[in-house]
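One chain comes next, on its own, written out as structure tokens in the form predicted on its own.
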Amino acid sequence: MNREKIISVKTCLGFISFLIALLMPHIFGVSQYLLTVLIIMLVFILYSSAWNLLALSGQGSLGHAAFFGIGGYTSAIVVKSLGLPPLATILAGGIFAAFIGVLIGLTCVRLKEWFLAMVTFGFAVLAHTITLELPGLTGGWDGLPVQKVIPVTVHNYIMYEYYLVLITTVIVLFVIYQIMNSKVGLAFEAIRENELEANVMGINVMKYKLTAFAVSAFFSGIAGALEIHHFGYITPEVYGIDISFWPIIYCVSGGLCTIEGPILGTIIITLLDESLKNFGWTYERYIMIGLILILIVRFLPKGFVSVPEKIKAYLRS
């Protein structure tokens, strides 16, 4: 199958998954569960393709929770202080954690694999700890209340707030889909591959890397917004080590560098979860979960993507 026909599949399937999305509500009801549990995986589908964009050139994070957590902290002290609309005040928490990323991006970009990535942890650490030693501003331990995007006093608030949360994921995953379609995209991808060869071929590496820097913080903290409007408070809580290594769960069941591996990471683990929860599994369903990432690891290498090739594979031995 050529590019364009996978290009056209591809297309087909993500319409058809978006008009399946469309009607969720009608089909299944306006649910108070159902939905949240809906705006949360949206959320991290979002979160996780802004870490995959920054992995598709060749940096890796262990602490993106820190732009998560800088968006939402920002949109909530702008609510706050300027009394804003929460609609007004999501992008700028995303502008400002591109611009934090940028700046992170400056001291850490000629870092390469694990020392790149204690970096980025490190940071997180260090966003923890100066919102605590802020709690003026920030709350401290005890947080912030939020607005809500959408107010609980609007009929079917959840519904109206479950679409605001999937034509925004949707918005920004075309743009990432652009991007990875690209010249910059392409660019990000010889740079993942080969840094010194990307060099000799004229490709300024440093530039292209604070570019992926920047626009992974800014999807990120987007992300982290959108969450925190949702809850209605933000607490320290949203640089936890878990935030951190959700997406990279995601990115790496679903599939690494590609548009559908993160959707597809989030969509099933999340499932997953909820499901084991709703057992009553409750530290349990992480060790059926880790279990199952080793066996994605060691046989499905390129993540959930790579499984209709397998089974052409087999069908064809």
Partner chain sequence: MDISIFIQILVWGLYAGCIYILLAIGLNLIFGVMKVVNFAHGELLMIGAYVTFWLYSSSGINPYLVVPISTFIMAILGILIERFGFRPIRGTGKLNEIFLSLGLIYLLQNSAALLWTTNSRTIHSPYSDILVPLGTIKLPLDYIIIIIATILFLIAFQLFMKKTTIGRAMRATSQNREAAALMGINVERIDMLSFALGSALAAVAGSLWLISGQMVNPYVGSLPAIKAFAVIIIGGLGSIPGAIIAGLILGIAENVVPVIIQSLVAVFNVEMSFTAWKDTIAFLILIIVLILRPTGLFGKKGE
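Please give the other form, namely the form predicted together with the partner chain, since only the form predicted on its own has been shown so far.
Keep in mind that what follows is only the chain, not its partners or any molecules around it.
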């Protein structure tokens, strides 16, 4: 089986799943519950893919909630003070998150591995504290009411919201895919494999690392803004540790540094979580998630996306 054929299979599959996603409201009718679940799932696919992009350049962040929250808050504040439509401000959220991302990236650029993990974690705590200390702007602990992307008065507004989030996600995924397969993506990979060698080969390590930070923060900010404009309210809970950890769990279980990994990871883990919930499991559910994470790191380091390969290897042997 040659390489082109595999790619075409993958593309086919991507296209089919996109079609299914597109037809979702028509297959099952406009169910607000189903679409809400899907919107949240899509937002997290977008957010995890953004995290994944940073991981592609060899930088693992434990504090991505900082960008998620900054994106949300920026968009909420711009809507409130300038009266722009949320569609435009979502972009503003992303841009400001990217700006902060570059600042954080500048302090982190010399740090690696778990130094970086610690410092990014610290920045999420810092973002939380600063948000609380500016109650005039952010509403402090009470948070801010936020305009919805599509006004509730529009008939079937949830369907339009779903399509909006879906299209945004697909566009972002496409952009990330292009980045991954471009010179920039190759440079990221080179840096991840060996920073010193990359430097020797003439890659401007600092520039590319900052680019990764900026782009990843930009998309995370967009994800955050989308989520809060869907909820209609923002509180400092967006900086929660969970919000920082979920994308890691999704990416690692799905498959790090691949385009389909975060998508697959988010869908599978969310479904698993929802179905375990139906058993009435509480802590057991998180124990399972912890175990899955450990087992995947140990036995399936390339995540769920490598399952077909594993099966194939098994069948061949």
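What you see is a predicted model, and the numbers here were worked out from it, not measured in a lab. Numbering follows the first chain given and starts at 1. Think of the rigid core as the biggest set of C-alphas that the two forms share within 1.5 Å after superposition.
- Once both forms are fitted on their rigid core, the CA atom of I40 lies less than 2 Å apart between the two forms.
- Core-aligned CA deviation for L276 between the two forms: 2 Å or greater.
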